[in-house]
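Single chain ahead, by itself, as structure tokens, in the form predicted alone.
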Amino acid sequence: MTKIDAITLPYPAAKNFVGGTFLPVSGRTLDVITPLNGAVLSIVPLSTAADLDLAVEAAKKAFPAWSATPIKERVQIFYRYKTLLEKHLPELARLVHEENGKTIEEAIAEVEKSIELTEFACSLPQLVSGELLEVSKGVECRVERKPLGVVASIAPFNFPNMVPNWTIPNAIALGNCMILKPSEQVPLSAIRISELLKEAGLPDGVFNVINGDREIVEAICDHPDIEAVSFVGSTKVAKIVYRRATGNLKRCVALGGAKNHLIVLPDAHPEMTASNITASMSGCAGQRCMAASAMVAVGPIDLIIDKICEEAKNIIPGKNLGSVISKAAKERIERYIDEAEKAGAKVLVDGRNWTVEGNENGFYVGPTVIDFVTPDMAIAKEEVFGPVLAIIRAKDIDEALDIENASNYGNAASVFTQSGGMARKVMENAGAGMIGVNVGVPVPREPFSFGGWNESKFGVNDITGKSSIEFWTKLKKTTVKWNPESKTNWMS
């Protein structure tokens, strides 16, 4: 814990929220540091398995009444929650900006996405109405969706407001009670979300926040009363969480990292392509699993590469480019650039060693464009998670697709072209779960779900969109017969 008295910090301690109440901070704590300038914002408790037990007990206590509440009544709370998100949007965006480091404009867009996610949850009564069919004379079969019970959501640092809202509205509106474990690097948005849900009228215990590090993640995976776990983070940790949670007989969807390839063909529109790719690789400082991190240049497209470099030079850290999350992240990103350059790649735009005047202790990496990267280089294969674009040269579309398909990841892929035939070829053959045509960040909007393939996702179904209904509920089938006088057949 910092030696600075917590009372003097800009934000109160990020306490655990259990049973509708914020609990006193005890035990180990960690400083919450803003990457904008390296200052301490708050402190966060590093909770234990015993702390998790308290949250699970509160959720279990709330579950019978909450699950018995008709879904049309449950979603009324999310109508009110949506209104509160809209009302407090500037405040919520400022909080994201300060704890995560992204620009205010990006933070506003993040909260606006949370509003859209909540809006979708309000439509769930129309999507889970069940089925009823007379399957034989006088015999009816009925199918209903029922909540699982206590579920958990483990969220990353890069979207402190949006990713929690990937899971909170849908899982809770469908009748579950939830434990949210935010990243210990950005716990403040989760605390504010808990306050707004309580203000919206969510009963105590239905939503709980437990802060912590690896110990709490492991405790969530092991807890016998948690029925399902969602995780968003690196592939390395996603594998561990998926194996541990499913090994304890839980449902789990674990979203991992990415290496998204943007294939650029010679007929691509130069201005649109350069603008889209630059925004994709640098947005949120490249700290998103949909960022364009590898561009596959097919044939003679040096004009487009030149335009990308021009666009990149107009992106200035501290002005229209946010910080990366930590000093360690900055060092890791710059190490990838160093290694690629030593291996023979050419740095066209160099974002290393950047300092922002007035925020000299912040963690900034400028936009970086690297040409003549080869597929065997680490920067071509591994997730850098920074504002870095690696350009790989390919002689034709088939070689470009071979490069894309060779990736262990499979989150997203895009193609830039004016040819419908070439676009269709990439759509059909790219090995990724989300495809874009002339789109730098092919994130589907509600009601379509977010999710990739290969080592970008572990588990079935989704945690967002319409298909999340399958993950957050279970089916109950009922067969009814009331007429003993009807002719006997195999059904009776």
Second form
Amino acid sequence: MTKIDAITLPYPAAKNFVGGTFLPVSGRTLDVITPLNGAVLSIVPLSTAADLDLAVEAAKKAFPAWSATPIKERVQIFYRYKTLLEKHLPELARLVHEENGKTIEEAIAEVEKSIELTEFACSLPQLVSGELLEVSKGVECRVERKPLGVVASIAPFNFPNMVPNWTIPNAIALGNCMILKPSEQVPLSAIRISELLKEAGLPDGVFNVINGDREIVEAICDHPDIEAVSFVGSTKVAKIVYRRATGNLKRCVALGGAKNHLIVLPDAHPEMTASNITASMSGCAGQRCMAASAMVAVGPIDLIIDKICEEAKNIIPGKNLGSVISKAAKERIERYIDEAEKAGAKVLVDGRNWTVEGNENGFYVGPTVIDFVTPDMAIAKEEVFGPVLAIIRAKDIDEALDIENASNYGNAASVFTQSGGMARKVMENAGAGMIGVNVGVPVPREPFSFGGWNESKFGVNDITGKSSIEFWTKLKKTTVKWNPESKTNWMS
Ligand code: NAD
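If the one shown is the form predicted alone, what is the structure of the form predicted in complex with nicotinamide-adenine-dinucleotide?
Following is the full complex, with the preceding chain placed first.
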């Protein structure tokens, strides 16, 4: 695609946003393709380390004034930003739908979550008021939270609006200046985020966007003036980013991929369980790090499996199921299904080879339910990231928990049962950071934080909620004595 062609595309180029201005596109570019029908929507620049330098300089310039602004004033921007997200919700959701391929309803839910995240940031003044104690007569110790400086946030393709908003409101309200690196597959939502933050009154340079691929991520990890890096994406890249950023002595939290187990016990409520599991595995075409991916069926629960298949057959690509992100993703997902079938698993509902009439060039996979998957199969162990449910049979709850705990990942796990005792056992023993009881997508809502265990997250803090306050700030401890009559002691 040439720059001239780009003029006629549905969306303007995804320009870098630096110091409050969109910069002209130069250098290498990539086409932005809508997975709904394979059409080119726009182009995105693949920036270089020199482009990043410009953004870091702008952020450094903005930092002294922004960090010195009282937090109660800083959050006023986010009250306005929240109102703007609400006002523009239909348009923002449409953009997510077009660049990512999820359904409009899912895209609306995504932007609604961004609104909730912003609402939490507005409450930060109530949560970071510091501590003060008179430690000896006339001597006070106080602890305050200070921003880190210039920070970076690197995002994946699956939530173009929400994942950036996991980090932007909190990090910036806490006094940092940020550089966002969106996924090069879905860079368009970040343009509107930049515009709305500016409209909300955010000073120039406090928020910047640098587009690109691996090269720019590596430059972020290496940049001496970036203090902290948050990353959300696959485990493979999370490991690279965590090692490189911390190797350069930066603070880093890197969220990776997932393989979430849903343990279903024979006493589970059939209708509720079937509809929750089907929605969890197929929502956002299975491209959620919280998606149900492996169902561990304990004992005789064929009735529930039948109901899941019935529900899955009513989920139709192009109607109530969106596309997957790319041709490569569709091929990868179908390969997992092929290999499981060859290895002896039974495909109960088959989503392979779907095309949607009128959108033949889109990337669609139908909901797929596969029974008699064994724990050693790739589909049982690896992240498929498509609308595919692998059912693994277990004789009892202990075997089910062993299967769950054997996973390298540890984002989420759920149990479906009407027994409090069994639920408690899974809550205690599942090896995941986020647990659901009769909930298919156990995303904690604000103020609770989001983050998994094991290879689903590297770093100490979670990325949202109260835990993120620790990540985006450092503590200043001050000891004060004003009374000259106080005697000299060991701390004088
Ligand atoms: P990805 O790892 O391919 O890309 C994420 C980011 O890293 C992008 O901005 C991309 O440009 C960059 N990148 C890609 N390859 C790189 C490399 N070799 N070196 C440096 N940077 C590189 O992930 P994706 O495909 O965009 O997103 C899907 C993945 O994200 C899934 O694994 C999903 O589970 C995960 N995810 C996890 C969470 C979570 O909370 N744990 C949330 C959303 C998505």
